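The chain that follows stands alone, in the form predicted on its own, written as structure tokens.
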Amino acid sequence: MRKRTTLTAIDVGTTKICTIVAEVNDADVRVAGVGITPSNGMHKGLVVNINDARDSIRRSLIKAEQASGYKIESAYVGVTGRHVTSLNNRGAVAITRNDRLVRSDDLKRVLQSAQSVKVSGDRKVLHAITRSYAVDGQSGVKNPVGMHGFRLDVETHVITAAVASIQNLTKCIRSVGLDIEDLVLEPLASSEAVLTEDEKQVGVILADIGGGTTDISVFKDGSIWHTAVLPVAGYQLTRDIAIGLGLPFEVAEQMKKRHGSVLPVYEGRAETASLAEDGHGASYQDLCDILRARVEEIMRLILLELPRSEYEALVPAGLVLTGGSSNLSGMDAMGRDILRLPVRVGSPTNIYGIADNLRDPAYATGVGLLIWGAKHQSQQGWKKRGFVGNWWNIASRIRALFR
């Protein structure tokens, strides 16, 4: 049995920081204390003020480690923001060798040859995940160590963001005396808590709504095959009730989540029916109509992400909705009307401890970047990973040395 470890997560959100502190023991993962605190700073992902963002993230750091009693020193920080981008890369090698028979080493090879993409000097390589690999033209393989070829192709998901924005971040979770374990782009992290391997192996969309971005990825065979982020979400709606109802706006906000429903039930109250919110007065049809003429304009925008036009045939497990702004009412039912696809929302599961408060939606991310962690702990720590491998991870571990 592998030694019990602590793993922290911490999801820097445009509405919320959440830090989740856990004890992974193999595969369960038992969560020891959350702290979660409103998000400063924060815009679409994006930090814009430091400051603000540093504190915020602070606050939340000492609420995880007054509930789990543990002190906190290194974590796994999701990365969202329209400035990432991906592509599927290949690249192949030869096997020159006598016996023609695939070692590790050749492994090494083709997915260095995979990851040569040029990308700008403002931008570095996030994530290169394995899709599969291909031996003399037989695809699907995937683990091709100890078969015989001539050839071996392997594809690819890189994913790239901007440097700044990353440099951005970091310097956030550095300021509060924190290492950074790995970066995760965040609908890679929500995959793990919500998915299941079935969903995956067959082709499904996970749509993480949340206060900032719509963080969008799309599984086919068992592999990740499209991410993207959208700048719309949450803030949007929102925004788009307090300029159209005339309200400040917390209390557009307090209005969303209390009474807000994509396909509104006008049983026991007339269609007229007002609300009533901190002396602030609006119609039910109109804060409904309101949200749903947005919430269409994000299924749509979800569908234009999808490469292929036959959707149906790509992704025939259909839409999982995850994230805070997918709790609003009838939005599974309205995406099967748009989408003529199945559509569920998705809350995070397999997770113990004092963990009640998380088997929500709005929390999948957090959740998902501990599972992420637990899986990938068992790797070589620094070994090269985009940006934390090559020289985050080292830059820590020198500091360390001078603790």
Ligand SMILES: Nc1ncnc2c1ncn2[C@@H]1O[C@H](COP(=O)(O)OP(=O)(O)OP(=O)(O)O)[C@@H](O)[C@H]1O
The other form holds:
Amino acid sequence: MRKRTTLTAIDVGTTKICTIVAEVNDADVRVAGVGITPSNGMHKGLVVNINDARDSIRRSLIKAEQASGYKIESAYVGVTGRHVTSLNNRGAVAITRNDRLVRSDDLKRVLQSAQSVKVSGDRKVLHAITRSYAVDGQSGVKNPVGMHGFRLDVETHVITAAVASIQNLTKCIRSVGLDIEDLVLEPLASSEAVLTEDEKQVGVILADIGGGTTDISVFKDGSIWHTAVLPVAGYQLTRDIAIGLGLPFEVAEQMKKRHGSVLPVYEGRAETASLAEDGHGASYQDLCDILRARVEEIMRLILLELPRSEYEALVPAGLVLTGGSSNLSGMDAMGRDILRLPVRVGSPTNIYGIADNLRDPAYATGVGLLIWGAKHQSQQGWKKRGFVGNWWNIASRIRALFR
Ligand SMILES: Nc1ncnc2c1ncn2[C@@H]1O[C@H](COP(=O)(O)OP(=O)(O)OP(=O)(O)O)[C@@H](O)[C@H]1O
Ligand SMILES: [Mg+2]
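Could you output the structure for the form predicted in complex with the named molecule, given that the previous block was the form predicted on its own?
Below: every chain and molecule of the assembly, starting with the one above.
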């Protein structure tokens, strides 16, 4: 049995930083404290001002430490942004030993061969996730250890990221005195928090519509099939309202959250209703028209991530929406209209402890990072991927000694 440990996850979002400390006992994740603060210095999921981002992260960290009573020393950190790309790759090795028995060493060898994708010097492999194995052509094998064969094939999902973007993020985290346990692609993290095993098996698309990015992951046959990050989300909705209705950004944001809906207007209040916010006025119909146009565009962009002709067969479980912007009234109905598939809004589940305010779609990534951490605790971390020079490690070890 694994002993109880504490884990920390930091979701450095475009609009908020969410630090969660949890006690983990096998698969049981019990939240001990949360620190949520507004985020500065971020744009479309990327660090654009290191000092501002660092200060926001520090505030969130301090809150989480005070709430949990733990001193945080390391964390699982989410990565997003349009610099992220993914592809499905294959690898194969021969089983040359006399007994032709597949051993765990062979899994390592075959995974290595599938990781050798050509990436330019400014990019690195962030994840190489095993989708399935084949032994002598028999495909769909989840664990081939102990099987007999001459040839072992593996299918992987390889995610690459721009080194510079990752370095900016890691620099912020490390400058507040934290070690990085692992960097995790945010669409993968969110999927851990809101998707069911059934949905992943049948085929499902997850869209985490946040403030600056829409993070997409597609699952089929229980494995990851595709991941993507679109640089459009809630921020663009608010900006459209601000420009379209001539309102300050903050007023437009309040109006969107309080009154916004993408349902047909007649299902809501009277078309002629007028809204007042902070001394500014607007028509309810105008607000909803603007939101509908942009949300429809986002939904169509999500759909473009799937092969046009066969998406119904690929994702019969439909679309699961999460992220703060999925709180917008009528998102699921609009999704069903456009995709002609089941659509639901997903909030984090399977977490316990002081987790009440985490049961909102906006915290799917933060909670998912924790679940990812609990599952992958003993596996290789970011350090082995060489995103940042060794001196960072040495510096943090020295800091840890002084602490
Ligand atoms: N009730 C609501 N109606 C409409 N939009 C909402 C509502 N609540 C939150 N939002 C929007 O959700 C967005 C923030 O979502 P979230 O917290 O998931 O983003 P983030 O993680 O900070 O950013 P990102 O993941 O894109 O980097 C904001 O644009 C906010 O306006
Ligand atoms: Mg987010």
